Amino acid sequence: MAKIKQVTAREILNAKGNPTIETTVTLNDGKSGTASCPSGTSVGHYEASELKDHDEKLFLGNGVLKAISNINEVITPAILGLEATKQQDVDKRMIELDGTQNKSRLGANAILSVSMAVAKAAAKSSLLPTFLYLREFVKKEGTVIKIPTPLFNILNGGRHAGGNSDFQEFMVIPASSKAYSESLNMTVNLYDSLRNTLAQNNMTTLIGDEGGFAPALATNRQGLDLLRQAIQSTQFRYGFDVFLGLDAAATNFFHENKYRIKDKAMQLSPNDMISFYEEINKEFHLLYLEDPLAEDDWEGWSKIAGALTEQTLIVGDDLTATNPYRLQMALDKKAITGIIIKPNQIGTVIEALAVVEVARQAGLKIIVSHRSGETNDDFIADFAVAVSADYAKFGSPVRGERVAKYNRLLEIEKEIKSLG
């Protein structure tokens, strides 16, 4: 049996260029898994709490060394000898040994990263790619191995691209009927075609956080038209080969219960908020809706899932936080139809299959995210086919840190298919 033997951190950077940690666990098989922790820079009040230094001397107070040094003297004296493949355990002792809701003591971000590696490194010393070697932990009935179809956030707003639009992800996504291989070759192509359309009105091609495009935006609604304009310019069809999604991230403009948007002069209340995704929706036909509503207006939520639910997939993820608890309060008063599985939300990689499960046999629609404080580290995307999510959102098909995750389905489908 692989036992744990040695347990490494050290300080990376993300793609931000903010402080990250980065773990390997070696087992005494030799055998050993080096993972990454992103971070998030629209961050839900109910995830599990990212561990920094607040030392403005280094890196603007945005350092890990304090998360590091738990992984050092806490954790690791606690689950060295702990058999690798027994993620259950490995898990648990780190979630007892923080003690907290929250993970606020020994940090989200330094448990979750060492819980990968172990998983990572299991994997290995099983001989099996980490996809395959998650689903062991997943309950497979009703389910397939299959690459989940991808939501490709090809314009950047909100706090991904310094306020230029008050929604923070306009995406699209490929019918999923449709291959990955040829859903990514569609993509790059449309993110060709939105790139000439931005030129075309004069606008600006720089990027935000995530990959996407970051045009200075005089609407909302002003997003959604150029990205049916760079449809509509290439030989896909809109609403038959590709359709569009938004994550609105609405907590990030809701003040004093009201919400504030370009597209109206006026403050709107919980009910007009949802008046407007009904008349943009009527226009648009969205497929996806995600953060329509802040996260504790729960009244409203509950009123659009009930309004838009036939035609739009309706998800939780600030609402939700990959949280068990968050989940059940959504459930009871039919909030949502899909949730955002973020698995440093919660902090560790037997916590977010759990959540998965409770989701599943609710019937929501699992959609397994990344961050925007990515790093090049891939595990997110063999998460993804290891739980069959439905969707996957790993942000545009450009920069590093996103194309490490869609390269890293490539070779999940080819490894599917020689699986027959």
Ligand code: PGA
Contents of the next structure:
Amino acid sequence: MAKIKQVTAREILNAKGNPTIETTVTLNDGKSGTASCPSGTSVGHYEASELKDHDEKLFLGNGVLKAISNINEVITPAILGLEATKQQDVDKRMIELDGTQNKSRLGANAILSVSMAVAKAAAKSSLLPTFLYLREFVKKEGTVIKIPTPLFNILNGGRHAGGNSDFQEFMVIPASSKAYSESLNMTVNLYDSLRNTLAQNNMTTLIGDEGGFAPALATNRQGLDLLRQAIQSTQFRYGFDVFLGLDAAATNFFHENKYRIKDKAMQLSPNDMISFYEEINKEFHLLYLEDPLAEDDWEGWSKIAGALTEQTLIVGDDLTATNPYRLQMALDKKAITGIIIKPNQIGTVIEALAVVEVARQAGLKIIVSHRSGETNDDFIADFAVAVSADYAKFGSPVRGERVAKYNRLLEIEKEIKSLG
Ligand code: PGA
Ligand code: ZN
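Could you drop in the structure for the form predicted in complex with this ligand? We only have the form predicted on its own so far.
Every chain and every other molecule in the complex is listed next, the one we just looked at coming first.
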């Protein structure tokens, strides 16, 4: 048991060169936790709001000094002296202080950095690794403690790569039977193979926001084809050792009720778009399909799961925004079979855990995800293990802010083994 004694927050840069907040919470037993908040590039409309300064003279308007002053002036005085292991109390206090639906008053970035730092400090104070400490807040029945299957975004597209394709993420997914360290080894091989495949096709091997290659693609289908070629040039077997997945992030190419993609000359209705996914699915047998439709296209979403779920996980990200109301809507419409969990879409650790719980009760697969604008914070690796997530999506196996999470999972893999 230890009480919150001090909170300090500072402005740092994230991996895209944009300011964000790093907060340190110190307890009266001397233990402390430091956490920083990531930012999205393709931010969904239903996400909690990241408070920025909009002062064009500083960091192109992206500064977070107002959010930091909210931590110093509003949050800190209200949480000093609270018991750090009572994460519910701390998060509830901040939610009440903010008082808005989307945390726009104090900023989800301000609130989440404090929330995560409190959890890390409380874990240290409890002499537990963060994943084991957080597990105390999870209903454990029917779950096992394991490393989630990683989803590796090794070909970047859409807004993460200057609009080289419509779809945002082209992923390789190791068979879930593989040990995590084996999956990493395979993916490093596949990443190298994709580099060679691109070079052989006279395509660029420069990379995008999440560390995946970012070639200019003639069609979205070509992205999947390149990944398949890359797999086939290794000893790993497509559809056995490794599968393919997509995050279409379809809100970005949906305008006036129509989808526009390079693969088709005509604009597509929601039904046409679903037919397109069926078409590529016949060829590539996608294991995973995230945001295939736009966040407000409920007409499409209510049909796609029925059309594709037999072999493909249909996952909401912008659709559900780690928000309990959006999740309920998606469940009512039977729109999804999996959900992306990003703590910064909702703004506190406790609320993110609560969304996981509802989703799991409903039988959805849980995917814990990074953002494109990450920091080197590895909290979500611990969070993913704590909630027994089915999958973890942390980008490519390159770049510091991505490998920080993958390396933390390696450490946790060892820690789990030592638990026996
Ligand atoms: P973002 O994208 O972090 O840029 O919002 C990630 C995703 O859509 O999954
Ligand atoms: Zn997404």
